[in-house]
Amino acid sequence: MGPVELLHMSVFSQSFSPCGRFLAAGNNYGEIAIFSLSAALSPDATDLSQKPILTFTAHEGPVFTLLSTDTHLLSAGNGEISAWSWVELTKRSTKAVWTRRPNYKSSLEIPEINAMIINPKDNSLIVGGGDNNIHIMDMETGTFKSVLQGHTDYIHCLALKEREGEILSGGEDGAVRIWDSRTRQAVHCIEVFKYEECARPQFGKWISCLATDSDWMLCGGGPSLSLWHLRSMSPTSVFPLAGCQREAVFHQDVIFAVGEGPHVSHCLLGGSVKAQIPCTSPSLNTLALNLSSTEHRVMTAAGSSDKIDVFTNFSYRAFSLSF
C-alpha cells in the first residue's frame, strides 16, 4: 500500500480474539489486520511488534463492523458477512469459513452492513445496515430467519438488553427502536432529537452510537451523547461533548466515548466530563475494551488514520499499532 492510501486510511472496526491475545481491525479498503497484543505488550517489544502479523483483503468495500464469537471472527462489508476461524488466522491462513448475504429485496441492492451483535439466548446474529431493516440469522444453520422492519432510514448501531431479550437499534432517522426478540415486534420508539436537552439540529438527528447496561442506555450522534433510564424512557444526563460521538461504552462507573476530535472522553454518569485523553487520529470511529484477559487488559481506539492507539492504563496512550 502506497503513501497516499495510508494517508487516506480510516479504521472503522475492531474486535479482540476470544483469548484476548489478538486484535483484529478493519479499514476503508476492505482489509483486516491481525495484531499480536502479547507481542506488542511484551517487555521485549520492538517497532515490528506494533505491525500486523497478518493483513488480508476481506471485502470489496470497507469493513464496517467486526465481531468475535468463541471460535470465529465475523466481518461485514457491503451486503455480506464472512466468518474466519481465529485458530486459522493466528496461523496466517485467510480462507473464509463461510460468507452469507441477508435476504435483500432485490439482487441489485448491496446495502452496507454497519452493525452486528450476537444474542446468546438463541445463538442468533443480529445485523443492521443500509436497507433500514434488522436481519436475524440462526448461527447454527446459517439461515436468515426473520426481518425487523420499522426504521425509515439506514441503521447505524445495535445493542442488546440480554436479560429482557430486547434488541435496540439506532438509525439515520433519529430513532432508537426497542424490539422484543421473541415476538419480533417493536415495543418502544424514542426519537431522541425531539428532546430539547439532547437536540442539536446543526448536526442532524442521526443516532450513531448505542450501549446498554441493565436499565440504562447511552445514545448519541447528531443529538448530544445522553444517558437514559429505560424504565422511565427519559434522559437523566446529557454530556457536554463537542461534535458527534461514534462509539460509547460503559465501564464500571465511567463512560468512555469517541467521535469527532482526537481524544477519548471519560464521562461520569452524572453528566460531567472527567478527562479527555489525547489520541493520534484527528477523529475516531471505534473504541474497544479487552477485558477477557487480565494480562492483555487494554483499551484501543482508532479512526481517521492507519494507527490504532493502545491504552494499558485507561488514562494515557501507551503506544500505537499501525497497518
Second form
Amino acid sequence: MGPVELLHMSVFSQSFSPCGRFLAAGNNYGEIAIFSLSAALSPDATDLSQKPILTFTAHEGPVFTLLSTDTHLLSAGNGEISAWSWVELTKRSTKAVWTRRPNYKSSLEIPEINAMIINPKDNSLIVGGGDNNIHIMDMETGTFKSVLQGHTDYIHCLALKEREGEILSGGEDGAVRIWDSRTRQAVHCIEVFKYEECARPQFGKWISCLATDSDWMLCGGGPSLSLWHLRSMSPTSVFPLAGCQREAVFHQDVIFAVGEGPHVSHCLLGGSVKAQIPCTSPSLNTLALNLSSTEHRVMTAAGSSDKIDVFTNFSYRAFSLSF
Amino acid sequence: MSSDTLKKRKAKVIRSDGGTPETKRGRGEGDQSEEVEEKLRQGCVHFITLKKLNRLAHMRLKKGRDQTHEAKQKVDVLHLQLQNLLYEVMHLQKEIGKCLEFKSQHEEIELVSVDDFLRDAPAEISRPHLTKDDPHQLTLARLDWELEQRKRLAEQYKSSLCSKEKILKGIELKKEYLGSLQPGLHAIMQASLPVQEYLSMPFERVQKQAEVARHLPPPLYVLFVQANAYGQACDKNLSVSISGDVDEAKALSRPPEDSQDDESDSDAEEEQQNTKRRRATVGVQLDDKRKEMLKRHPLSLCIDLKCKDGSVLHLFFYYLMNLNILTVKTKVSASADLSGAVSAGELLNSESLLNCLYASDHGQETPNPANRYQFDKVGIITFADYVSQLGHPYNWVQCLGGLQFSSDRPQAEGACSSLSASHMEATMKLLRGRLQSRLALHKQFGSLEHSIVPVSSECQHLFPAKVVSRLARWTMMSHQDFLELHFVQHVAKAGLVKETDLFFMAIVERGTARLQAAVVLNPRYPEITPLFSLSLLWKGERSGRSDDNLRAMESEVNVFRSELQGPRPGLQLLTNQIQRLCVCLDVYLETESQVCDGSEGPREFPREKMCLRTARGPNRLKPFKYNHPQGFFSHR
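Previous: the form predicted alone; requested now: the form predicted in complex with its partner chain:
What follows is the whole complex; the chain from before opens it.
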C-alpha cells in the first residue's frame, strides 16, 4: 500500500473479537486488518502497536460488513461471505474456513453485501445487499433457507428485534420494512421520507442506518436521524444533525451516531444533541463498541481515511490505529 | 739560690755600707777605717766572686743553648729528609696510577675474536708459538692482521667504484639511443595520417582525445572512460567530447594536488601582495577566497544524448577541484518547435530539468560532507546560491564519476570506476526517459491549453465515445499558490508535496458545473503518478473531503495507473487522467438525483451514460468504471 493508496482508503466495517482483545477492520480495497487492542492500549504502546498485526486481502470488492460470532469472523465482499477463525487469525493464518454465495438471479453485475446480522434463536445469518433481497442462511448447514423480497432498491442496513424475532431492514428506496422471521412475511413497511418531521428532500430518501432497542427504533440517512416508537409507528424525536448518518447505536441512555462530518454525535433520547466529538476522518462510516471486554472497553470509529479512531473515554479521541 | 744569697749579701753590704758611715760617726774614726777597709776588701772579693759566678752562669747557659741548637738542627735535617721521601713516594704513586690508567689507542680498534684470528691469520703473522703464552705479542699480532685485512678491503672498494662508473656510462649511452627513436616513430605516424583517412579509422582523433583526457581530473576521467565504453558497447546515440583549456590543466597538474595547502599558501601570498599595494577590504578578501574555493577545473566533459525523434540532451560536466565534487549543466536542443505552451515554461528549464532523476536528488546541496567545514571557513552558507552558476551537484553525477560520499561509510579514496559502471546504464536510461517525457509533456500542454485533451488511438478504449465535459483551462501554479488551496491540504499533510514538484490547475466545465482539479506533477513523471485533488462548484461547493463521490473520482484518477498509463513508456498518463476526469464528471452530473434543490423540473444534465445502478454500498457511490466494449458504467 503506497501513500497514494492510503490516501484514498476508506474503512467500511469493524468487528471486535469475542475475547475483546482484537479488532478487525475492512476497507474498500477488500482488505481486512487485525489490530491488537491489548497492545495498543497497554501503557508501553509504541507507534508500531497502532499498526495491524495482520493485513490480508479477503475479497475482491470492498468489505462493507464484518460480524463476529463466538468463534468466527464473518466478512462480506462482492456477493460472497467468508468465515475466518479468530484463533487462526490471531496466529496470522489467513485461510478462510468457508466461503458461500447467496443465490443471485442476475449475473451481469455481482451485488454487494451491505449488512449482516445473526439471529441467535435459530442460528441463522441474515444478509442484505445489492440485489434488493434479504437472504437467510442456516449457520450449521450453510444453505440459504429463504429469501425475503419486497424492497425496490438495494438494502443498506439490517437490525433484529430478538424478543419478537422480527427483522428490520432499511434500503435505498426509503422504506423500513419489518419482517417476521418465522413466517418470512413483511409485517410493516414504514416510508420514513413521507413523514414531514424527518424528511429532508434536499438529501434524498434512503435509509442507511437502523438500530433497535426493544420497542424503540432509530433510523436515518437521507431523512434526519429519528427515534421511533414501534408500537405506535410514529417518530417521537428527531435529531438535528447536519449530515446523513450512516451508523447509530444505543448505549445505556445515549445514542451514538456517525455519518457525514468528522465527528461522533452523542444524542439524548429526548432529541437533543449532547456533544459532537471530533475525529480524524472527514466522514465516518462505522462505529463499534467493545462491550464484551471489561478492560478494553473502547469505542472505535472509522470512515474516509486509513485511520481508526479509538475512544477510551467516550468523550474524546485517545489515539488512532492506522492501516 | 746563690743569686739570692748574693743579693742578700749585697743588700747586707750596702746596708752595712750605709750603716758603716753612720757607725763611723758614732764611734771613733780610727777603728772604723780598718773595718771599713776590711769590709771593702771583703766586699770586693765578694764582688769578684759574684762576677765570676755570673760569668759561669752565663757560660753554662750559653752552652746549654748551643746544645739544644745542635740537636734541633739534626732533627730538622731528618725532618726534611722525611718530607723528601714522602713527596717522592706520593709522586711515584701518582706515576703508577697514571701508568695503570693509560689506555692505548689500540684497544679501540675492533679486532676479530681470538679464535677467528688464530684460525684465519697466516702463520707468519699469528706466530702461534710466541703468541700462545704472551698476551702482548698476541695483541700485536692481532693488530698486524687487522691492518693487513683493512688494506686488502680498501683495494677491493676502489676496484668496485671503477666498475660502477663504467656501467653508468653504458646506461647513458643506451638512453640516448632510445630517445632518438621517438622522433622517428612520430615521423612514421605523421606519414600514416593520409592512410588512416583513406581507410576511415580515426585512430588519430581518438588518440588526441585520449591525450587530452590524460589531463582530466580523476572523476572526469572515470566518467569519460565509462561513458565512452558505454557508448561504444550499448548506445550508438551517445557521444562524448572534452572541451576546455588543456594548457591550464597541464599547469595545474604540476604542483602537488593538495587543495588545503595550496589555498593557504596562495592566501598568504595574496595577503602579502595586498598589504604592499593597498589594504583590500575584508569583504574582497573573503570573496577572493570563495572564488578560489569554488574554482572549476579548466577541462569539462560534454555528453550528448540523441533521442529517436532527433532532439538532443547536452550534458556539461564540471569538476570543482577544491570541493572534490562534480556538477552538471544541461541544454536541450529539441527537434520540434517548442514555443506556444505557456504552462510548459518550467518543463525544459535547464535549472530544474534533471531534478529528482533519482528520488529526492535535488542537486541543491553539495553531497560531500567535508565541504561543510570548507564553507564555514569562507563564509558560504549554502551551495544552493552558486548552483545556477556552477551547475547542479546531483548524487548520480558523483556516482558516474566514481565519487562516493556516505556518512556511514568511509570516503572512497580517489575515484572508483566500478561504481561508475554500475550506475551508467541506469542513469543514461533515466536521462533519456526524462528528456522524452518532458518533450512529450510539452507537446501535450500545447494541446491542453487549446482545451483539447490529446488521446492517442491506443488509449481510446479507456473512454466512451462521447465525452461532454470539456477542459476549459490548463494553467501552471506556483508551490505557494498550490498550498493555499483549501482542498489540497490532505495531500500536503500526507507528505506527498515537495518543493521540487510542478503544480497545475485544470478546470473542467459542463453547463453550470465547474470542477477544479489541482495537479501535483512529480519531476519523475511518468514513474510517479500525478496527483489530482478535486473541488466541484455546482449548487454549492463540494470537495473530495466533503463528498464521497468526488473522493471516488479522485481515487479513480490517481490510483489506477496501470490502466491509464497507456503503451510504454507511459507518456500519456497525464492526458489519460484528464480525460478520465472529464468522463467521471459526466457520470457524476448525470446521475445526481434531481431532488437536490428540492425543485422538480427538467434535469440540467439528462442521463446519457448507461449505468446498471446509480448507487451502491453504504456511501452510495456512483458508477465511475467504464467497461469496454460494452460501453456501460459499473462500480469497482
